[in-house]
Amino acid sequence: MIYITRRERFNAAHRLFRSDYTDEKNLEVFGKCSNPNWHGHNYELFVTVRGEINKETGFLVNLKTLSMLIKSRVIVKLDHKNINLEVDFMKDKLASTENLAVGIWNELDESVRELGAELHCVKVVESENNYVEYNGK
């Protein structure tokens, strides 16, 4: 088994708050990220996949493809855009990172599959002291 790992970067904005909350209680529980005018993040994604080499090519996958999946399923989804109100995969959840994790590994997951893999861990870098990752448990 080898693992080989692929990094994106997006731009996005969010906020992190509850719509059942008071403002008040949206500034206790996330503080500044629940300002009402929003705040973004230069994200660093990073897409983990497993599997075998193949003895033709040398490659678990090609690096190309697994970077025009990612592109094509997330990326472009997230790219200068909002993440509460434009990001059809975080409709209706709070747009925390975990949740972004959890959603990134769910657009990607089948498809990876298709390219004879499997996808091992999703790692979102919202800040340079702040990530998560994810390995679909």
Second form
Protein chains: 6
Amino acid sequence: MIYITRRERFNAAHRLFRSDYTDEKNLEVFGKCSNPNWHGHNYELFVTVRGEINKETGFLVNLKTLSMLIKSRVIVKLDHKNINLEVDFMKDKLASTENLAVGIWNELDESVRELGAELHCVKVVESENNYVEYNGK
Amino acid sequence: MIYITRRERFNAAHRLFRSDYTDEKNLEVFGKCSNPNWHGHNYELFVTVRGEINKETGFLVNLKTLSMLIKSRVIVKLDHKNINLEVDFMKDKLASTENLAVGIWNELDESVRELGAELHCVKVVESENNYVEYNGK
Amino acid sequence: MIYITRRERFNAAHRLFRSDYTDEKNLEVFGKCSNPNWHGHNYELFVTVRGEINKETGFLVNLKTLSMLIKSRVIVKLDHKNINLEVDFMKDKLASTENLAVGIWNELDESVRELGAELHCVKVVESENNYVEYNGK
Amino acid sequence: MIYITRRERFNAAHRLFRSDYTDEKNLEVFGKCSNPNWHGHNYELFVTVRGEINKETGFLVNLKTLSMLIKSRVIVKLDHKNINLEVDFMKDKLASTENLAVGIWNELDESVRELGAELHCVKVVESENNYVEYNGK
Amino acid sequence: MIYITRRERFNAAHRLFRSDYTDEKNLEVFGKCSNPNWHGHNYELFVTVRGEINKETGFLVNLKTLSMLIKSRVIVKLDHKNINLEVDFMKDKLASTENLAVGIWNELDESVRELGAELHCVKVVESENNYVEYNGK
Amino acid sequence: MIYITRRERFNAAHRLFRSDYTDEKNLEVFGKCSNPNWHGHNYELFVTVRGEINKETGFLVNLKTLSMLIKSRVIVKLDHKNINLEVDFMKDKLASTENLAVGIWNELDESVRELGAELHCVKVVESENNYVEYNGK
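Form predicted in complex with a further copy of the same chain structure, per the form predicted on its own context:
Expanding to the full complex; the earlier chain stays at the top.
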């Protein structure tokens, strides 16, 4: 069993808030992240998959294929987008890094299996001081 | 003459576009950065000042004072904000990193002089692949 | 189950030595880290907590609360301090990174539980080449 | 149980290819990594060992000893070398990062045990976007 | 006058040696960098251009255009290549980082001018400990 | 004219204070950096030299020679030391990063000339947020 990790990046706008809260309540709970005019981040996404090394290629998976999978299923939906308004898998969810990590896991889980590997961890880095990890359980 | 640099950070949303362009024209000129729903970045700001070492303290300037100056005059206006909509010194300007660097220079120039130093360079890092530097000339 | 990590930083002096060793013996066992006049580091501390996502907020824990907890219970005791002489939870312990990680774990374990999460990992980075991780078992 | 990690670095040339493939087939499977004239990387190697803290020293293992072990058993064989042509433990293997991680594990496993610790993880970083982890199972 | 910098990356093999030296002499002068079987690096290339901000776009140059220029004139020639054997602008030159920086400058100088800017600096980072800068004079 | 930069690192303890100040005055002027029990940093030192490329070697200077020069004249005096108590070229000076940069410049200036190059810049990075540059004028 070996683990391989691919990093991809995306820039996006978001806002943390609940429409059933007042602006004051949103500010109290979510702080400056609730700014109604949005703010944004350079997100880093680390996708770790696990499995056996293919004897023919020496690869667990072809990293180019893995990269294209992540780009086509996740990055294209998030990069230079507004997470609250434009991302199908985040619809009706709070745009927190936690929910983002779970959402990205669900976008990737099955397609990684089709590559002959298993999704092991989705890590979303929101800033140099904060990151979230999810491993599907 | 010695140079000292302080890094501060801010997260913000922005959009590159001209209101006198159609959406198609904006997309053509500014690419995905023109997304009407905004996107955002983790910006890093490096402020370099120059001057003589104060013999009494061994400092060019007290870094805590410099940090507080940058925070009060620049970061508080930009952090978790929308650069197009909420930043006074960017009003009526394209929210490019170039204009941001010039705008930040103008916010800091005089107050750095009051600290007994001269502003030497404002560097704005928009992503790990792009940054802009301005030195007032 | 989701994992969220907060990074905080502190600068501190320390020395690796045993008072029951001679200086020669200390030098032999601890190398230049035994310098009687101290040396120091920029330490990075990564605190990972785990738990369920709160449906109301989309958060595992509020990162601002977690950050303030780490600062009030750990950083304030270590930052710009001498680990051997001034840190209560390191009293009578060798000031190694290993003992530091265990000591920080003990400072945080209960208070993280009061936030509704569980402490998962304390990672102390002493230099770009060395780090220690502890997960309480 | 505590975990300590030491980073070492090496620069090496390699090529991904099978001698039983044509150049066209190698290009199809391995992409530009199959270039017959080689290419190379600045590899980072993170070796994590685990065990109990030695009460006498406060150390899990002496990092200087661990560093010298990694250098003498691994780095000296890889640094400024051609992985395909010159590295004994990679002989007759595809020079993939996956195989490199497994090969390095096998070089270190027993000698780490002689230090009184257990090898926990070998992580090989090939670029800022790719890394492989192996933990012996 | 404003300065904008774009980072691009390439992986390449090289060897430092003179064909009119013996292997022993090459080893003496160039150290392990003279290994006849090659070694390699993850190079980072920082290209800084300078000029006036275009009032219509807020840009000095469109970074996408600059990136494509660097890729088409430099990266495509260097990435996953052997610098000694395959790079036209390094033909008959020692494959040092110094010569590489000058070579890249010459590849870019004129085409940057066609973008309406001036090439200001070419910085080639060979490892985390070494880099070379050239500004054409 | 080309510029080459070598990074070296050192860990040291220091304290910012004047013996002719009271503890209260030191605290007021130097903040927590005046802690009488010391604190410390992982310093990074970037030494940039300039000159012509040697046609015989393709080098400005041999980086191994430059590295050994920096280590023997600067790093050995600073690494794992107390800057206030143990560093000859900092004797009777405030242990600020500014004075450190000037002190290191003076240690290196002549010996770099003996290598056939000119010292261009000494950059001392004290933390990820602060650094000082000095170029001898």
